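Next comes just one chain, in C-alpha cells: the form predicted on its own.
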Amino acid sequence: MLALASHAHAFDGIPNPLPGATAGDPQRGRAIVADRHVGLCLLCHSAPITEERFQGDLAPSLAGAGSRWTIPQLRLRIADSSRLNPATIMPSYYRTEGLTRVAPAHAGKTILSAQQIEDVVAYLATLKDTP
C-alpha cells in the first residue's frame, strides 16, 4: 500500500505531519532541496538558491511556493504530486506502491522520509516572494 494511504488527506492536500514526523525545520529543508543527490528538486525546479548555478527548467520554479500553497497543498505535492495530476514526471516521495521500474533495493521505500517532506515543506512555506 502506498505509504499514504491510512495518512488523511483532503482532495487538495495533507492536513497534517506525515506519520512519526515533528514540526519541519526550514534549514533542513533549504539543504535537501539543494542537495542534488538527496531531494533532487534542482534537476527540474529553480530555487531562490542562488549558489546553485545549475537549476532546472522543467518544472515551476519554487519561488513563491509559499505564496501560491498553503502548507497541506505543498506537503501533498512533494509526498504523491501524482495525486493530482497522474501524468507528472515529479517522483512521489513518499509513495510506496503502483511505481514502475524501481530499483530492487530500492522496493518498498520511500525516496524521502516523512521527516524531510516535512522540513522541505517547512523551507517552500518561506518562499513566500515571487523572481
Second form
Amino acid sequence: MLALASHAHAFDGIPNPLPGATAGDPQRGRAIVADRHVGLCLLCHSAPITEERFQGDLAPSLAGAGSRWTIPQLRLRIADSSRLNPATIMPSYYRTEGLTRVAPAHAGKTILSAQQIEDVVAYLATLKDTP
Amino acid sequence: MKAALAGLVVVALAASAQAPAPAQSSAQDMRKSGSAFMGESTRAMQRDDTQNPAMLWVANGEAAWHTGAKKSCTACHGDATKSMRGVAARFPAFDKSAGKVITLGQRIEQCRVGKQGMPPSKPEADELLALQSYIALQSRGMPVAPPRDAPTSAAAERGRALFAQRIGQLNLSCAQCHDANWGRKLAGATIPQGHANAYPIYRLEWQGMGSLQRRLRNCMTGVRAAVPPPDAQDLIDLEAWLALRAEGMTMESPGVRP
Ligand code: HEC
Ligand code: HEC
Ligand code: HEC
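Form predicted on its own done; form predicted together with the partner chain now:
Full assembly next; the chain just shown is listed first.
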C-alpha cells in the first residue's frame, strides 16, 4: 500500500485524491455504500438510502456527513479511520499492512480501490441534511 | 446478509492473564443466551419441541444410538438419558486416548470409528450432527460445566487470546462484536453475546442443522479472515474459551437460530 502518511498531513484529512483516481462520482459512490458486499457501510451505519431495509446501528448515521466533514476529512475517514481512533471498529478501506489472518482471496488487497473511495467520498459530500 | 458479517468489540469479559476466567458471579451476571436476542417466533420454535426442526435430528440420533446390534452405542453406553446426561455440558475436554483436547463431535467420532468400525464422517455430516443433537439434548437445562484440568484450561486460554485478536481484511475481533457491541444491529442481524450453550443449532438461514464450528467459520468469513479447517486447533481453542465464558449458563441444545 502506498504510504498514507505522505498524504495525511495534518492528521485530520487527506487533501488530494488518492493516487490514480479521477474525480469521484456520487452516483457510483451511492451504489458502493448501498452494496453490503462492496462498501459494507450499511452493516454498521444507516444512510438516507431508503430502498435498503436492513441498516446497522453500530455507528453514527451517515446522514449529514457532508456538512460535518470536509472532503479531505471524509477521505481520511474512509481510507484509514484507525489513524484518528486506533480502537475504532470501522475498517480501514485503503490499508493492507498491519492485518492478521486475512483470507487468501483478500490478502494484499484493499477493501475498496482508490477510485471507489473517491466515489464514496463524492457521495458522502452530498449528504448535507442531518436526519 | 447475515452470512456476510456475523459478529464486533473489546471489553474482556473477565479476568486475569493466567488463571482461566471465573464465571461471572450471578449477582451481576450480564450474560444472555443467544435465544434472548431472537424474535418471538424463533424463540417459540426453539421452546416447543413439536415445532423445533432440530428435533428431527434428535430423532435420527436416537435411532442411530440403537443401530448396529452388538456394536451399537446402546451396547456400551445403555440408556443415553442416563449415561449421556451432562456430557455435552462439559465438552470440549481433554481426552486421554487422543492425548489432546477434543470436541463432543470428535469424541463421538472416536467411538464410531474406533469402536464401531465406521468410516470417518465428513465434517457437518447429518449423522454426526444427529448423534450430537441427541447427546446434547441430554444436557438441556444443565449448567455449562467446562472441565478445569490443565490442558483444557490452556486451550481456553489460547482461545481467549484469539477471541480478542483483530483478524481478517475487516480487522475485527470476536470480542469487538460479542463483548462490546452485542444487542446492536449489524445490518439486519442483532449481534448476540456469542455464547455456545445451544449447539448444535437448526439455523433457518441454513435450512439445516449445523455445528458450533460452522457458526464460527461464518463469523470468520464475515470479517474476511482465513478460515481454519474443521477441528483445527484454533477452532477447538475457541470452543474451549466459549465454554468457559458461558460457564454456569443453562444448556438449551438443540437451539434454533434465524
Ligand atoms: C464495522 C463497522 C463499520 C463499517 C463497515 C463502516 N463504518 Fe464508518 N464508522 C464506524 C464507527 C464505529 C464510526 C464512529 C467513529 C469511530 O469509531 O472512529 C464510524 C465513522 C464514520 C464516519 C465519520 C462519522 C460521521 O460523522 O459520519 C464516516 C463518514 C464513515 N464512518 C463512513 C463510512 C463509510 C462510507 C463506510 C463504507 C464504505 C463505513 N463508514 C463503514 C463503523 C463502521
Ligand atoms: C462483525 C461482527 C462479528 C464478529 C467480528 C464476530 N461475530 Fe460472531 N456473530 C455475529 C452475529 C451478527 C451473530 C448472529 C448471527 C445471526 O443472527 O444468526 C454471531 C453469532 C455468533 C455465535 C452464535 C451465538 C448464538 O447464540 O448462536 C458465536 C458462538 C459467535 N458468533 C462467535 C464468534 C467468534 C468466536 C468470533 C471470532 C472468531 C466472532 N463470533 C466474530 C457477529 C460477529
Ligand atoms: C465398544 C464400546 C463402545 C461403543 C460401541 C461406543 N462407545 Fe462411546 N465410549 C466407549 C468407552 C469405553 C468410552 C469412555 C472412554 C474414556 O473414558 O476414555 C466412551 C465414551 C463416549 C463418550 C464420552 C462420554 C463422557 O462421559 O465423556 C461419548 C459422547 C460416546 N462415547 C458416544 C458414543 C456414541 C454416540 C456411540 C455410537 C455411535 C458410542 N459411543 C459407541 C465405548 C463405546
